[in-house]
Amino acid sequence: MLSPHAPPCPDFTIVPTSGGLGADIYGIDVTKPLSQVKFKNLKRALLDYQVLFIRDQSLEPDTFLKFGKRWGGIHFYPYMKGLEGYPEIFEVIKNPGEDRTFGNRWHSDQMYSEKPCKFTILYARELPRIGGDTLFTNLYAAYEALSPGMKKLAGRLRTYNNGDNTKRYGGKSRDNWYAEKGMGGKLHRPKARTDVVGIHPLIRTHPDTRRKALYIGDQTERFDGMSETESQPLYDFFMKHVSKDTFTCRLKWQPGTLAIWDNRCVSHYAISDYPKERRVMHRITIKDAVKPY
């Protein structure tokens, strides 16, 4: 399922993690300046493998942000404030006893934006002793596995994605849910509500690889032009389809692990299996210049 044109790279070692997608990268220290050629090869590896895992990094917020900006302009998460002094970095924390894990559903980041973020860069700072893995799935492969008839139907559909969909929070607004979970101090409400609803093609074309991907996630409320009731059977089919084991890989985090993935062709799922332990991650998302098409 991997790109057929993934060549050996002289600048670092690439070890595929599964037959579905993903690669471990060895021989890179992102705290040190990467040459233009080396960084270009790293971007090429991301296009080929869709998600990259770089172990044993030692990143403070300043070095993390400097590396993140190499990938493009920052896409600010509209609902939560960033770190003090580093608003571009969003801190994802789950404390012992909390019953909701951030990202604990299949999704591509910020699908509700008119121009969803291009890349996500996530860095592990504090981890539970066991658990807290992340699953990734190959949305190219999910599209390619559809029958010709289903591809034709899917090609006519557009998804209505809503960041304020109360069904995702037990009937509560994001504001109320965050406040109840002790995160009210980090809450940030967008001044305009224009960037919390996005309507996108169900089958999107990657602007760099030109490959088609099945673009759907938990932020999808319904299909455009349909009611939620009408949309539900199709939505359930596509969500079950994209999460098939054969399309996926699993990341077992270690302190210092850095993951980079391409939201235009990847969906991910944060596993919530560490109820009594703390997990702290730092995240940067990179904005895109074009709408999904």
Ligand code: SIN
Second form
Amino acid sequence: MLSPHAPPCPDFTIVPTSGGLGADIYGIDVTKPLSQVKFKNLKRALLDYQVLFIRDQSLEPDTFLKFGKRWGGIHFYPYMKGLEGYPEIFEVIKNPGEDRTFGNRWHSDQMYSEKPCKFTILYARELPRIGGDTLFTNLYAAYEALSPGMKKLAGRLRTYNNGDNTKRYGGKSRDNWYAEKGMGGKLHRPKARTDVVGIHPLIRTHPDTRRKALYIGDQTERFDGMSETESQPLYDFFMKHVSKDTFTCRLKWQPGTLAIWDNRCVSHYAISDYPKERRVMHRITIKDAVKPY
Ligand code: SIN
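Having seen the form predicted alone, could you now give me the structure of the form predicted together with the ligand?
Now the full complex is given, and it begins with the chain already shown.
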């Protein structure tokens, strides 16, 4: 399923993770300045493998941010404040006893934006002793596995994606729900929050690879022009389809692991299996210049 064009790379070692997608990268220290060529090869590897895992990095917010900015401008997460002094870095944190696990559903990041972020860079700072893995799935493979008839139908659909979709939070607004879960202090409430609804083609074309991907996630409320009831059966079909095990890989984090994924062709899911432990990740999302098409 990986791109047949993935070349061997002279700058670092690439070890594919699964037949679905993903690769471990060895021999790179992102705190050191990466030459233009090395960075270009890293970007090439991301296009080929869709999600990269760079192990054993030692990053503080300033070095993390410096590396992040090489990938493009920051796409600010519209719901929560970033780190003190580093508003570009969003802390994904779960403390013992909390029942909410951020990202515990299949999704591509900030899909509800008009121009969703293209890359996410996530860095593991504190991990549970067991668990807290993240699953990734290949949305190209999901598209390619559809029958010709379903591809045709899917090609005519647009998704209505809503960051304030109350279905996801037990009928509550996201703000109320976050506040109830003890995250109120970090809530970010811009006066006019405008960028939380995005209508996108269900089948999108990746601007760099020109491959088609089945772009759907838990932020999808319904199909554009259809009611939620009408949309539900098809939505359930596509969501089950994208999470088929042969399209996926699983990341077992270690402290210092840095993951970079391409939201234009990848969906991910944070596993919630460490109720009594703490997990702390630092996240940067990179904005895209174009709307999905
Ligand atoms: C996310 O959904 O961006 C976070 C994933 C994770 O914490 O593993």
